[in-house]
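Next up: just one chain, as structure tokens, the form predicted alone.
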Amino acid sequence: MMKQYFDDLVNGIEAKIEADPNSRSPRKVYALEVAKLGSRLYSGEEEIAWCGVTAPFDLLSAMGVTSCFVEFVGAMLASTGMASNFLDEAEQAGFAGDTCAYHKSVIGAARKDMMPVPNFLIATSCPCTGGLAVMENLAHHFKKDLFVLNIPQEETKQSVQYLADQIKEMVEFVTAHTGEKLSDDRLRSAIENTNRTRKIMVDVFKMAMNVPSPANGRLLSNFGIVIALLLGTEAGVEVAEAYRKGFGETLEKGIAGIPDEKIRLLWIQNRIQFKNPMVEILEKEYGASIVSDELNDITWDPIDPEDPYTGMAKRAISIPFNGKGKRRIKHLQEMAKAYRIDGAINPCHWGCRQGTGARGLISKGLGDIDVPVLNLEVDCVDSRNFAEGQLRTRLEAFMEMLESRPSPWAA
């Protein structure tokens, strides 16, 4: 089912681009590469690793391994409207109703043989212990070996070295399971591609800060977290360049991401993955544009090809969800200032400490710089709990409040 879905998606996008080369938009290039990744994961022909969010995907790519964080599958199941059956399966097996639905849907999919059997799994302690737990569960289910990267919460010389040493051990673990040693040339090529992608994305995010922004509620949706899966590859460079070129042309023509942008919004943490009307309401009824997501940022320096493990370690530690809450709040405040944000929306994903657990800290932190936050009680994967009427009412009240107040960045 999922293999056919991804294959059809690849064929459909390629056919549209072939029929009309001018339709080759940044989002379409991005969607095509994501679909190709999904197709490879389900092909049965590749070395597969299910991973945690902060795994070094470029390193795994250099070792000939097709890898992906498991939450990606949960998001895909939700976007296709198939998540409910797998959530039911997990719940009937005894998993609690308030377990993160990204993880619960993946567990259900594995129990129904809808997850490709991996060669091995690589868990990461960041960004959440729930992600670590689901990887342990999947390793038990598939009867496959699990390697755990323990991500330190603070960047010090000692903590970086500790994680770099773990990544070196991970390379030995992968070699033991694939029989393939890490090629110095392939690793250097992957690092060069990662650095090229990083450099281009710095430009893209700076372009998105423009007033009005060339971005809108869909162009960069989930982008910051998913592009990590393409790091180290030519595809990652191509996707990033498509955005830079597309945004550059849009800015040159003086075109905004949405017509007559009035309100600029920051989306915190996860997008709602299943079909819903929220972006359409914001853009069409209020002229409000989601100009950035929380993870649409580069928080790490270029990686030194002569010392790649140190660079990869620093990159993993730098994720805003890692470490103390005040570090994440500072990052959100910096983003709000850079993007001239009028308000922020936090979906407070059920069962998630970053979503629901941090809501008070986030509201206060952004409130300190006069940026209001709308906290929504919503499950980003489970559409069974989506109360559209209630959410629409709260969204409308929030937007009316933003319309009635001056921008925090007004001169």
Contents of the next structure:
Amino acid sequence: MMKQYFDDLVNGIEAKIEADPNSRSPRKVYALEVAKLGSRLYSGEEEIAWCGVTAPFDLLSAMGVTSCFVEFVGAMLASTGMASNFLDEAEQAGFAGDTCAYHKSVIGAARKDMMPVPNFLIATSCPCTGGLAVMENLAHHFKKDLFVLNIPQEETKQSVQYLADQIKEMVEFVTAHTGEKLSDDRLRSAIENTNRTRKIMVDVFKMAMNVPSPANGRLLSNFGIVIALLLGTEAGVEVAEAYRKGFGETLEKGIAGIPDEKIRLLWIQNRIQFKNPMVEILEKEYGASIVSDELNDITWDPIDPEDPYTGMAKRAISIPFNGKGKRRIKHLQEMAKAYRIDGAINPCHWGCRQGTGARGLISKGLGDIDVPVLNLEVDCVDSRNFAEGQLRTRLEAFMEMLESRPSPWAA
Amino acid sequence: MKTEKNHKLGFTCAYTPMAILDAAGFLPFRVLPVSNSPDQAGHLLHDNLCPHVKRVLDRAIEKDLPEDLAGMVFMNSCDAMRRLADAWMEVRPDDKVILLDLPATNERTAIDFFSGELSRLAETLAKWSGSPVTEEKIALSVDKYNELSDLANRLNGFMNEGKLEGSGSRMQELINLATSLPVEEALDLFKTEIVKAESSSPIKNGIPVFIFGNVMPDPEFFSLFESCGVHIAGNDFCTGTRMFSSMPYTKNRSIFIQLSKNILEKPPCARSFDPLKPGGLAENVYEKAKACGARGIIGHTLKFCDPYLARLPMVRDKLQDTDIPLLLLEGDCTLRSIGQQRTRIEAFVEMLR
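Now show me the form predicted together with its partner chain; what you just gave was the form predicted alone.
Complete assembly follows, chain above in first position.
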């Protein structure tokens, strides 16, 4: 069923682009590559690894492994309106109702045989302890071998070396399961693609900072986190390039991601994955554009092909969700300044201790630079208790407040 | 800062290397989530966060802490604990705070890395106290804590045999004292209790049950279980004897490496696991229950504790295939929550009779 879904998606997008080459928008190119990844995961023909969010996907790709973080499946199930059944399944199996629904939906899907059986699993201790626990559960469920990457909290010489050593051991683990050694040429090529993608993404995010922004509430939704799955591949370069080209054309024409952009918003943590009217309300009723997401940023340096494990280690440690709250808040403040943000929205994904646990500190940190934060109470994956009316009221009040105050960047 | 002993250094996690704090001249002081402070932490953190962490933060917000608390040592044991460290620095900006990374697994690379973290702790505490924290000093403190661990486990054995007067609640009182008193005083206290227990006759009034979970520091919790007809035949809690594991070491080898290995290999909280044995918590619980002759198992975990909540289904699945029934309870660090569970505990015990 899932294979069919992804194949249909791939065929549908390709047919549209073929029929009208001008419709080849950045988001379409992105959706096409993500659908192709889904199709490969469910093909039953490839070496598959279910992973944690900060796994080195480019390295796995260089080793011929199709890999994906499991939260991607949770998001995909939610976006297609299929998560509820799997959430019910997980809860009936004893998973507490107030744990993360990304993880619960994945557990439910695995129990209902809707997750392809992996060849092995690579867990990562970052971003969250819940994520590590779900990987242990999946390894137990699938009866497959599990490798754990402990991601240190801070970048020090020792911590980078520790993670680099673990990544080297991971290579041996993967080889032991696939029977294929890591080829120097493939690794070099993957690193080259990663660095090319990175460079283009830096340009894309810089373009998105423009006032008005070529971005809008949909174009870069989930982009920063999902593109990691395509690092090391030509597809990653192609997707990033499509954005650079698309944004470049938009800027050249002097138009914006939304007509008459009035308010610029920063989205904190992850988007609400199921169908909801938020973006439409913001854009149509208030001229408010989500010009950036917290993870739409490059926090790591290009990877040195002569010393790739060190670069990969630094990359994993650098993500904003890792480390002390102060570091995350500083990053948000820098983004708010760079994007000239008027206000931020934090969905406070129900069940996310890592993210929502910093709610008050984030509000205060952005408040310190005069950027108000709207803290919602939403489960970003579980639509069963979604209260659209309440959300709308909160959103309206927040937008009216933003409309009535000068931009923090007016001077 | 004063350097004499008894200047307190707070901690909140059973993985904290108390011996290093002691060696640095500080008094390790476990900040327990037992307080009458009003609920305020949810505003800074989130209401949907571990009650242990929230209540500890409530204590910090309300200044319900020892006046001579010099600082805090946090372990990066879980998301909630990391967020507590963040919030603590906001609420008490003048406190000295260190957060140690704690790998979830215990391979050689993890042991090496955590050894470095322990070394960093010693260096930091040396700066805080103004005097060096040498490996020799640490070894002397480890000796004392090893003796305390042996005594704690003997006392726990007496409790399980029904020979400790006051039973589970007394045992918890003793453990709470041992994590707030100087280790020398705790040793004297434990020795006195052991002498008393040795001469006691066993009293086992209830059905033998193994209880496990994360945080249950209030002695009254144990009284309540016992009042429902439970005899605590064995137990495993973060706030219980899990804090006291003997750390054998040999001289002429780095004390940090040896402590690291001991800590990472000690009986684990659910947040630590062996990747070669996914679902190992279930096996551990079952084996411990069998070993103490329990006829039932009660798991008591705090709400919103991801490390435990995510692994309990594996425990449940495992025990379904065995002859030991399981009761799972959720709490919030208050007696009120466990009081509401009384009927369920009584029914469970009735079923075991």
